[in-house]
Structure formats: structure tokens, C-alpha cells
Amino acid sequence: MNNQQKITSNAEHLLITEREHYLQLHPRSIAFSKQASQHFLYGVPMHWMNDWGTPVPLFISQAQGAHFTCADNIDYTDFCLGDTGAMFGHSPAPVAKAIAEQAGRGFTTMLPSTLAPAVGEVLSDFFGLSCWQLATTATDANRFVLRWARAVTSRKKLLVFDGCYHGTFDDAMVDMTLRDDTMADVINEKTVSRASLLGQVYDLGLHTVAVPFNDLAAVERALASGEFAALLTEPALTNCGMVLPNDGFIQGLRALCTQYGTLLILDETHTISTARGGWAKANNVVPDFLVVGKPIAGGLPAAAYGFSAAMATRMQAAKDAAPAGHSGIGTTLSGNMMTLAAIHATLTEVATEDAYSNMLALARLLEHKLIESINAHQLPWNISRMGARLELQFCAVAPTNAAQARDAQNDAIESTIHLYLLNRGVLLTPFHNMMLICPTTTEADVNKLMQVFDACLETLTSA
């Protein structure tokens, strides 16, 4: 039995103990779960809330800054932060104040708020693109942007990367598999609808193609056909386990998209953790469209997509040439008054340069301490970091594509680390043990995480 097998075996046994410990700690969450099960599917308002690997969901009474309190009055240091939704902290005071003030003046009218000009200016300054439209979620924004891309290019196909995630946006819910073409006696890549999709009735591979991340040659082979309206990607894959881009990879995508007349869409919903303005702005890459969601309104549902003035002209021409009627773009609540107030407060008073400086400094400190702990326990693991976002991965060398990231996953170890830390007042994202630093995270919070993490590794590696 090698070291990784030994740790996996230890994790499987420890997980049983930690599940029992969780139930002892959370009698009120158990009671809330039973009550909620009378009316909510799986006992939660949204079924993902049941996917945390805990015996029953953890019910929350309040959240503030980098901490929250559960129904059993236990304080937690939060490094999950709503999986980026609360990346700037829970209930930031300026956002709470803006929402409270706006609540007395109206929520939604399907007409522009007087804040609209100021919010447009803030989005442009923050992300570096001149024109914007709002949506309610990043899923919506990605769906709308693809409609615009197809409209302005008169092309149908979308190129994405294996392992990608862009919300519950249908066209991107695909996987890359291998098929054996016996006629040609070669192995070819094939794009198929993701197996986990419920109620899927048509083949998403008809108009979407997935290729490996960090493979510019595969991208060029696809784009050379001239069929692709857009290439949609995050600057780093963040859902299959974090996969960072090779040096020059995103810049290479920009060049190839320009060469073949394909629009480059960068989804920065998660990679806004990189720096103020996101990865693209920090690395001087100008996409044709930029999508952001989750944290831009302080955790209130909101998303936005940006583009250049030249692209705006093309979009207006496509819309003006279409018959009157619903464009399939936008919802009644998109750009509502409450959202505008929350976005303005978040981007001007919360997501500041000083806030990012604190977040990035603590993220670097946490990365250093995590690597020290992994090395001290002689584990073949690594830490990937993009700004204030970090992930623990069970492989010695960071993965460069989704296949490598999937190969490194170990459900037993991942679940055990998550639940061990949770039972001791520290929350990580349960998917791939991701950690986020927010503006109000402190060095004491980092030290608490490390104290519990070290104890967990000590237990996992003991004979």
C-alpha cells in the first residue's frame, strides 16, 4: 500500500467518525432539515444545498464579513464565501446600507434607474470595457452573450473547453469523450451532453465543441473551419479542480479568435479573484465580451456582460434588423433598481484596491503555509492559486487540463478534509477544497484554518 492509498483508507475510516461528530454538534440543523423536508425537495430551497457531504444540511442564521453562525449558534470562519458569491465578504456594510436605502424607493420597474449612468461608468472603470448590459445571473449573461455572438457573426457553433463551467447555460454543459473510429482505426475526440444533465432532449454536441484546455493546436484545428461564432472560457478552469492557463495561452486564444473571425468571451465570474478588474484586465487581454456574476452586487443575484463600442454597433445593427418581438435576451428583473444600487456600492466602496491588496497578501500567506504543511507531511499534493482563490489538489504537479484534474480527484480524502474542518469551525468549498480570501479575512482566520488543517493531516497520515 503506497502513501496515497494509506491516506485514502484512513480518510474513509475518519469520515465515519466525523459524520457522527457532525450530528452531535448540530441538533437544530437536524430539526430544521426535518421541518424543511415537509415542503422543500431534499429539505432545502435549492437542491445544491444538499450536496455538501454532511449528514444533513448546515442551516445558517446569519453571516457577516468572513464569518457566519449556524442554527446551533456555532461560529464559523468562512473560506467558501458562497463559492465566490460572497467573495467580498458577507453583508458588506456599504452594500447593506445601499440596499436598505433603495428598498424604500422601489425594487423593480423594468425602467432604468437614475443610478444607471453611474453604474455604467463604474463597470467600465472597474473592468476596462466601455459598454455593458445587466443580467440576473452569470448563466443568463452567458446565454445572452452567445445569442449576440451568433447574431453578429451569422455563425452557429460554440467552442468551449473540456471541464468548463459557465453556470447552467445549456450550450456549455458538455464533456469531451473519446470515440473509437474503427473505420479509420484512430481515436477521435467527441463532444457529448454532460451525463448528469436532467431532462436533456437534444444533443448539445450538435452546436458545441469541447477541446482540451491549454491546447492551442486543438483550438486552431476547430476554429479553422470558420464555423464558430464564439469561444467561451474562463481564464482558468475552476469547476473540475482549478486548472491554470499556461503562459501565453489566453493571449494565444485572443490571437486565434481574431485570425479566424471568432468572438472571444471570457467568463470572469470566478477569476475576478485575480485582481481588481479581473484576470483579463490584469493581463492586458481584451476579449470581445466579458461576463461577470456572483460577487459584483455583494452577493445579491446579479451579473453583467461588457463589450466594446464597436461591438455595440454590431449588436445594435443585428437587433434593429430583426423583427419586433422578444429577442430571447434579458428578463423582467434584469438591471432592476435594487441590483444597480448593490453593484454601485460593491464596486466603489467594497471591491477597492486596498481590499484586493489585503486579500492577495493573505492568499499568498495561506498558499505558503499550506505548501509548508503538505511538504511537512510528505504528501504528493499541490496548491493552485489565482489571486485570492486557492485550491488543494491531490497530485504532485498542477494539472494542465480537465482530464488531469479529474485523475487527481479523491472523493474520500476531499470529503474528510472538508468535514473535519467544518466540525472545527472552518468552512471550505466542498468541491475540490477551494478556499477564498475576502477583504475582512484576517491573519488570525488563516492561522485557525492552518491549525485545524495541520491536525487533520496529522490524523490522516498517522499509522
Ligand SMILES: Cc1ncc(COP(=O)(O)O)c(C=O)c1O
Contents of the next structure:
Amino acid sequence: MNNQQKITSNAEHLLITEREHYLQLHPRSIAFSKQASQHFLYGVPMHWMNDWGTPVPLFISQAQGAHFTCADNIDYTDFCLGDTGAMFGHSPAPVAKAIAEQAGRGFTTMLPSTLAPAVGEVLSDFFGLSCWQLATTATDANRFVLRWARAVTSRKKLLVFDGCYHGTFDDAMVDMTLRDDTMADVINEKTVSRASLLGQVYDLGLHTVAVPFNDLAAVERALASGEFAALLTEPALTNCGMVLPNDGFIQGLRALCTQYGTLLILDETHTISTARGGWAKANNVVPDFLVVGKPIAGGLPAAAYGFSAAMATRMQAAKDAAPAGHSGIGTTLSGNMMTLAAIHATLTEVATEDAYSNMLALARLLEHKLIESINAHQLPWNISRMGARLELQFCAVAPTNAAQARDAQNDAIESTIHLYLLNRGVLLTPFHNMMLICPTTTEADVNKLMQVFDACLETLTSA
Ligand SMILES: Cc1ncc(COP(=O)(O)O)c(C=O)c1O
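Okay, that one was the form predicted on its own. Can I see the form predicted in complex with this ligand too?
First the chain shown before, then all remaining chains and molecules of the complex.
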């Protein structure tokens, strides 16, 4: 048995004990789960909340800063932070104040509030693109941007990367299969609808093509056909573990998109962790569209997409040329008064340069400590980091594409680490091993994570 096999076997045993431990710790969550099951599918408001890997879901009573309290009154240090929705901390005071004040003055009217000009200015200043539109979720923002991209280019196809996730936006819900041809040495790439999708009846591979991340040659082969309206990507893949871009990769995409008339959409919903303004601004890459969501209103549902004044002219021309009627872009509640107030407070008072400095310094410290611990336990694992966002992966060398990231996954080890930490008051992001730092995370919070993580590795590697 090699080291990884031994740890996997230890993890399988430890998981049984940790599941029992969880049930003992959470009588009130168990009671809430039973009660909620009477009226909610799977006993939760969204069915996937049941997929966290705990024996019953953890019910939350309140969240503040980098901490939250569960129904059983246990305090947790939160490194998941709503998978980025709460990246600027739970319930930040300026946002709570802004929405409380706005709540007395109206929620939604389908008309712009008087704060609209200031919010446009703040978005433009924060992300560096001059024109903006709002959506309610990043999923919707991606969907709307693709519609605009098709409208302005009169092309149909979308290029994405294998392993991508841009929300439950169907066009990007594809997988790349490598299919062995009968010619033995020939490999065909084929894009197919993700097998797990429920109720999707269209062949998404008809209009979407997926290629491997960090493979500029594959991108060029696709774009050279002249059929692609847009290339949609995150600056790093952050939903299949984490795959960082090779040096110059995103810049290479920018050049290829310009060369072949394809619009480059950067989805910075997660990589807003890089720096104030996101990865593109920090790296001087100007996309044709920039999508942001999740934390921009402090965790209230809000998303936005930005573009240049020149693109705005093309968008207006496409809209003016279309018959009158619904564009298929936009939803009733997008850009409501509450959202505008929350975005304004978040981007001006919470997501400040000082806040980012604290987040980045602590993330670097956590990276250093995690690597030290992995090395001390002689584990062939690594840490990838994008600003305040860190990912633990069970491979010695950081993956450069989604296939390598998938190969590094180990469900037994992952589930055990998550539950061991949760049972000791530390929450990691589910479905992979992401840790996020918010402006109010402290060194003591990092030390707590490290103390529990070390103890977990000690148990996994012993015997
Ligand atoms: C990169 C990226 N874009 C978009 C989304 C969709 O966000 P939402 O679920 O808030 O629509 C996600 C969600 O995880 C994401 O990771």
C-alpha cells in the first residue's frame, strides 16, 4: 500500500467516527432538518444544500464577520464564506446600515433609483470598465452577456474550458470528452452536455465547444473557424479545484480573440479575490465583457457586467436594429433599489484597499503554514492561491488543466478533512478544498484552522 492509499484507507475509517461525532454535536440541526423535511424537498430550501457531506445539514442561526453560529450554538470560523458571496465578511456594518436605511424608502420599482449614477461610477472606478448593466446573479449576467455577444457579432458559438463553471447557465454546462477513435492514435475532442444536468433536452455541444485550459493551440484551432461569438472563462478555473493560468495564457487569449473577432468574456465572480478590481485589472488585461457577482453587494443577490464605450455603441446598434419587444435580457428585480444601495456601500466602504491588504497578507500566511504542514507530514499535496483564495489539492504538482485537477480528487480524504474540521469549528468550502479570507479574518482564525488541520493530518498519517 503506498502512502496515498494508506491515508485513503485511514480516511474511510475516520469518516465513520466523525459522522457519529457530528450527530452527537448537532441535536438541534437534526430537529430542524426533520421539521424542514415536511415542506422542503430534501429538507432544504435548495436541494444541493443537502450535498455538503454532513449526515444532516448544518442549520445556521446567525453570521457575523468571519464567524457564524449554528442552531446548536457552536461558533465556527468560516473559510467558505458562502463560496465567495460573503467574501467581504458576513453582514458588514456599512452594508447592513445602507440596506436598513434603504428598506425604509422602498425595495423595488422597475425604475432607476437616484443612487444609479453613483453606482455606475463606483463600478467603473472599481473594475476599470466604463459601461455597466446589472443582473441579479452571476449566472444571469453570464447568460445575458452571451446574448449580447451573439447579437453584436452575428455568430452563434461559445468557446469555454473543460472544467469550467459559470453558474447554472446552460450554454456553459458542458464537458469535453476525449474519445478514442478507431484509428487508435487519433483522439477526437467532443463537447457534450454535462451528464448530471436534470431536464436539459438540448444538445449543448451544438453551439458550445470546450477545450483544455492553458492550451492556446487548442483555442486557436477553434477560433480560426470564425464561428465563435465569445470565449468565456475565469482567469483561473476555480470550480474543479483550482487551475492557475500559465504565464501569459490569459494575455494569449486576449490576442487570439482580437485576431479572430471573438469577444473575450472574463467571469471574475470568484477571482475578485485577486485584488481590488479583480484579476484583469491587476494584470492589465482588458476583456470585452467582465462579469462579476456574488460579493459585490456584500452577499445580497446582485451581479453586474462591464464593457467599453465602443462595445456599448455596438450593443445599442444591435438593439436598435432588432424588432421592438423583449430582448430576452434582464429580469424584473435586477437593479432594484436595495441592490443599488448594497453595491454602493460594499464597493466604497467595505472592499477597500485596506481590506484587501489584510486579506492578502493573511492568505499568504495561511498558504505558508499549509505548505509547512503538508511537508511536515510528507504528503504529495499542494496549495494554489489566487489572492485571498486558496485551494488544497491532492497532487504533488499544481494541475494545469481540469483533467489533472480531476485526477487529484480523492473523495474519502476530502470528505474526512471537511468533516473533521467542521466538528472542531472550522468550515471549508464544500465540493473541493477552498479556503477564503475576508477582511475581518484574524491571525487567530488562521491559527485555529492550522491547529485543527495539523491534528487531522496527524490522525490520517498515523498507524
Ligand atoms: C465563476 C462563477 N461564475 C458564476 C457563478 C454563478 O454564481 P451564482 O450561483 O451566484 O449565479 C459561479 C458560482 O459558483 C461561479 O463560480
